[in-house]
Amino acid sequence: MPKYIFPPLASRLKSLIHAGQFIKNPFPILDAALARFGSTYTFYMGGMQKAVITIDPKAVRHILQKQHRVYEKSVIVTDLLGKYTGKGLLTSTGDYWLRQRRLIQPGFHKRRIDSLQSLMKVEVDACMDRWAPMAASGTPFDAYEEMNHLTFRIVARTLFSTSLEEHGLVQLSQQISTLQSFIIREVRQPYKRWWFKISGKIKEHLLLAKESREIIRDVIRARKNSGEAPDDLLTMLLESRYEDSGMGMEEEQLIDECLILFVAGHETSANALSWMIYLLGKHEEELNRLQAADSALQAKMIQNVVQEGLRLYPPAWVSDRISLQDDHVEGFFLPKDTMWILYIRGMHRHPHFWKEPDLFIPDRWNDPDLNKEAYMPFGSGPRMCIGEHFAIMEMQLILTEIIRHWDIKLISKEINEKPLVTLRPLEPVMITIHSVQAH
């Protein structure tokens, strides 16, 4: 028998006692345990399933990058999410995933994504126009809700180069929001799954997913019949060819990939942008500096705000992997089927890796010696988020326009984190805006 070396073990009884609190917000419990046990420890999730949690950047990169073939995504993502969204890049694994990634990757290269900027700008300008009456009347609104609305419209526009009003995509937006909320409940409350099943909740949401697929199917068929090939993501997906067969994707695969782009591509950016608006509202001096800067300096400063916002509030705050064989990881030797929890937010805020880790200091990114090893908002390795360039460009564009047009006054003083599958604000991000020209 091999001699395994496990990280220190947190009390199972304590895990059970804290299970309710853990479901609401695991951060205080995880952070306290990390302070006690060090950067890697073993615990029982919800008092039930044994898992190893780490914020050690070397361990995380070992699992996601160096030894990625030895680790696979857990069934939480592949089965639970896949049940509703199909086998898109986010939910597939193994050879199928690799084949799809190779097929789709070229369409997400930086140069290719840059060409989508004009499509994004149409929606951002429309949003700024929609905000003008609220600025004039001083009406408070929830920035999170607005960002959710805007980023969904941007995905629709860049994917299909049409607005939400065409092809019934407004309905799609509502369906995907409903699906996301339910998927989170299934992930977070596994002990209720039997109830979700017998009460017909699962069936009802599977039906909703089917309706979403039909809307996307209509758009794809309309595009094929039109003979047009506008410069958007759908054209890229339709024109992609597998290296081995020279064939394109089947219709169901196309729908899977479109659906996952909606699910993964809008809420993550909406969350990140909401936190950035909150941070700028909270730090007026940063906002004033941004507005006073010339355009070249402002672009660099906005880039810093985006990086710092993603460090403090990474939308993908956690990731998980299951080991497919015994493996040595940073001094530990663990058996096959070990569940690893990669706690990205904990790594992003640990004093060992960052000076004043809980403070919003965008200028830290000007330091050429800043050690970015412990910074992974988009993951790492071959499964690193394919939409990284898209998301960064989108966030920079939206923040640039908001800062150019508006002064932000934050009404919500303290906003707590709501860690679901992604990291959302718990309370509404209530703001008022005033036209910059009005001063």
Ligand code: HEM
Second form
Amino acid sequence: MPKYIFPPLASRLKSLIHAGQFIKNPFPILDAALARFGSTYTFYMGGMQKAVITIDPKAVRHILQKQHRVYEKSVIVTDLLGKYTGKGLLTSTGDYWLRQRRLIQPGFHKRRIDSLQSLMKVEVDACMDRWAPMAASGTPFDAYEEMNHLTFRIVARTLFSTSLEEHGLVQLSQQISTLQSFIIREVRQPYKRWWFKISGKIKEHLLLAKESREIIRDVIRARKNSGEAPDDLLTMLLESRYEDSGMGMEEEQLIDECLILFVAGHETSANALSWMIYLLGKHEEELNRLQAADSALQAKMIQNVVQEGLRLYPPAWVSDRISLQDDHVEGFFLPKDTMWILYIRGMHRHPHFWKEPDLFIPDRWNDPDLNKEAYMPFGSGPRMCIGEHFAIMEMQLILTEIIRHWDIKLISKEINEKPLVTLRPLEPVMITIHSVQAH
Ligand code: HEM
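Next block, the form predicted together with this ligand, ref. the form predicted on its own:
Below is the entire complex, every chain and molecule, led by the chain shown above.
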């Protein structure tokens, strides 16, 4: 019999008592236990499922990178999401995933993504035009809603150029947003699944997913028939060939991958941008410095704001894995089927790794000796975010255009975190804007 060495165990009774609070906002409970037990401990999630949670960067890299073959994504989110979106990169596993990742990876190379900047810019410019009347009248609006809208349109535009007309785009956006809200309900209220089933809710949403697939199918077929190959992600997906067979993807696979790019690629960026706008609104002195800087310095400062924003509010605040065999991890020895919770937000804010961890200090990224070991907003290892360059370029572009056009006044006071599948602002991020030129 192997002698397992488990990390310290947090009281199950306490977890059970705090289960309600945990579902609302797990951070205070997780952070208090980290302070008590150290960077890795065992606990019962909501008092029910045993899991090991860690903020230790070495343990996280062991799981995601060094020994990634021994760890599989848990099915909690991937199966639920996959039920509606199909087998795209985010939801597939094993050999199928690897073959798809190898196929698609070159299309997300930095140089190829750079060429999408002009497509992104069209949507950012349209957004700035849309904001002008609100600036003129001083009408407050929710930056989160605006960012959600903008990042969805950016994925649509970089995927399909102009092949998806406005009506289809609006439909697709509504369908995907409805689906995402429902998936979150299914994840958070597993006890209601029976009700979702018998009340026809699941069927209704499966039908919605099918409608989204049909919209994408029409775009793919029209593109193929047109014989055109604009410089966009769809062309990249259509032209990619498997190394072994020299063939391209089937139509259903293409649809799966397009759908997953919408899901993985718009809400994460929207969350991050909303938090960054909130942080800049809260720290007027940073905003003023940014606006006063020349363009080279401004670009560097915006890069710092993006990194610092992702540190404080990582949209992918948590990741999970299940071990496929017994394994030694940083002094512990754990059995097969151990559920690991990789608590990225906790790592990003721990005083052991960061000076003044809860403060927004974009300039910390100027320090050449800054230890970035405990920084993983895009994950690590072979399943790391394929859209990292895309997201960074997109966020920098949007922030640059915002601060060049507008002064931001934050109307909301403190905004709390809403940790669902991604880390959203709990309250609307209400701002007013005024034209910079108006001064
Ligand atoms: C700020 C924005 C973003 C953040 C913080 C983010 C973060 C992440 C993280 C942490 C993962 C890995 C999850 C895990 O290992 O469990 C991931 C995977 C993924 N992301 Fe992103 N992401 C962002 C934007 C994007 C964008 C813009 C796209 C596409 C255009 C994208 C596409 C994907 C895909 C397809 C995967 C699955 C990769 C695979 O498993 O092979 N993401 N993302």
